[in-house]
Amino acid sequence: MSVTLAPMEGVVDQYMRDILTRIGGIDLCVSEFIRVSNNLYPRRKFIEICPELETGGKTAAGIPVHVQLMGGDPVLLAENADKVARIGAPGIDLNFGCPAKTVNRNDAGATLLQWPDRLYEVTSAVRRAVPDHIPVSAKMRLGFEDKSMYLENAHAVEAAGASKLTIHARTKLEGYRPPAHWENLVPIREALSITVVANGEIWTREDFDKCKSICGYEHYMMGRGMIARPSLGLEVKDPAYSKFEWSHIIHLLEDYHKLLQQMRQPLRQAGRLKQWIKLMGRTYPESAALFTRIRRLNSPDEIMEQVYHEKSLMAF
């Protein structure tokens, strides 16, 4: 079984990838998407989104980071894929799943799920453009407005030469609203010969067990669940593993703060700290309470004062 850390825009950047892969339980990361619209990007753009390209395409913990591209122009995507492969990307992933309105209005993301032939054209163009030893994968949803074409879309990606397909078990229209339709993943597994990866609504070990019992997959991608529960990768790989104690989370926040200091803008540092604390409130009541105290703070130092206060309380 493998676990992939999902490419969450504005959440899973190089700092979050670093902190989570150091914890363990993650076999692969996918970068935030690089929106390819009208040009061939310079090297600095790829490095900005995926700094791991300068360290062999891996995090500090040695976990590979595949670069995700998104767009609707096969030629431009192929050119950018070729360039980032030459820079050092260990793999290329194609985004056919982003549900954001701004993205879908501009011929990218989940909107392409309305035309299986376009999924084929984009995927095959990228596959031809990069060396054979570099894997090309794709991520899609079960459809745009409905689920009528999910098998056709999956077949198109496979026929185009992708070696792996990740399926988020909801349509674009459904967004991130529960439930995820894990039962619809079964026909895809049965129909395809390439590796298939299940994604969507896995927040706990219990969610994982239920998903696996329904879809029967061996490979999983997790995003929000991994952020809200940093030990989730370890838990799904070892049933004996328990979620981290709150004291461990405090130490992770300290480490994350140190990493975030590489950002030049303190306001952005504060935003990322608040974002993670808020997301972990789903798993830890202490984190939810902490967020209520720091939600209006815009200084990373002031936020960390509250974190250190939490740490001091545990000493008594």
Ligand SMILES: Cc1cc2nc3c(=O)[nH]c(=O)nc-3n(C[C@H](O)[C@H](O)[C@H](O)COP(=O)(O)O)c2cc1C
The other form holds:
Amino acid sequence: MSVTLAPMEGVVDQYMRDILTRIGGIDLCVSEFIRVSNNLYPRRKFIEICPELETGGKTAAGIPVHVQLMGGDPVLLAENADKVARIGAPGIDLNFGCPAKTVNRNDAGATLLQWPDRLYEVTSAVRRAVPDHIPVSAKMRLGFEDKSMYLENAHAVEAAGASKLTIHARTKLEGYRPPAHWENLVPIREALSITVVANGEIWTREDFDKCKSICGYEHYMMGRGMIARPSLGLEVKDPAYSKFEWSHIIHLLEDYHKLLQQMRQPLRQAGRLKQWIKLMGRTYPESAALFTRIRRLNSPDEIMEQVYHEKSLMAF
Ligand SMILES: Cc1cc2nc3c(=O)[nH]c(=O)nc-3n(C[C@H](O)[C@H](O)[C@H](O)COP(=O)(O)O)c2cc1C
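Alongside the form predicted on its own that was just displayed, please also present the structure of the form predicted together with the named molecule.
Next comes the full complex, and the chain you just saw is listed first.
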């Protein structure tokens, strides 16, 4: 069984990966997507999105970070994949799931799910460009507007030589609206012999158990659930674990704040802190209450004052 921390642009950056992989329960991370549209990126672009490339492609806790590329041009993707592999990416993941309109209008992300032969072309070009020992994987949704082609798409990715396919169990049209259609993951598992990874709408250990009983997968990717409930990876791997106490979450926020100081603009630091506190409101009523107090603050120090206030309350 394995747990992958989902790629989440604007949320799961190097700081979040660092914090969450130190906690444990995560076997692999995937970077935020790197949009490949018309050039071969310089080294610094890859390092900017995935600074772990400078530390052996691993987080401080030693968890590998695969680099995700997104685009529709097989030649350009292959060139960029080759380059980032040389820089030290321990794996390349291809994004066939992004639902953003601007991305889809520009021939990238989920739009490619309309043409299984294009998934094949992109994946096989990248596979050929990257040394054999570096795994190439893909991440897709169940379809663009409907679910009529997911098996064809899954077969295309396998035939192109990918060693793993992650499926976010919704179409592009379904966006992020619950439910995720875990039942549609079954035929993909039955049809493919490469590793398949289930993704979508796992927020708790109960969700995980239900998803597993429906789809029967061994491997899982979790995104928002992992942010909202940082113990989730530990909990799904070992029933002895339960949700972290709020006091533990406060410590994590302090650690996160320290890491965020590497971000230049304080406004961005504040944005990240608010984002995490808001998402954790789904698991912790204390975080939801804290968020109402900090939502209008734009200084990380002011936000942390409120976090320290929470901490002082814990002392009683
Ligand atoms: C804010 C946000 C950013 C995302 N960025 C990416 C991305 O860069 N690459 C990708 O493949 N998926 C991305 N996703 C999709 C997630 O990886 C995942 O498939 C989706 O959130 C469903 O899983 P979850 O219910 O466990 O969150 C993003 C999702 C969100 C909400």
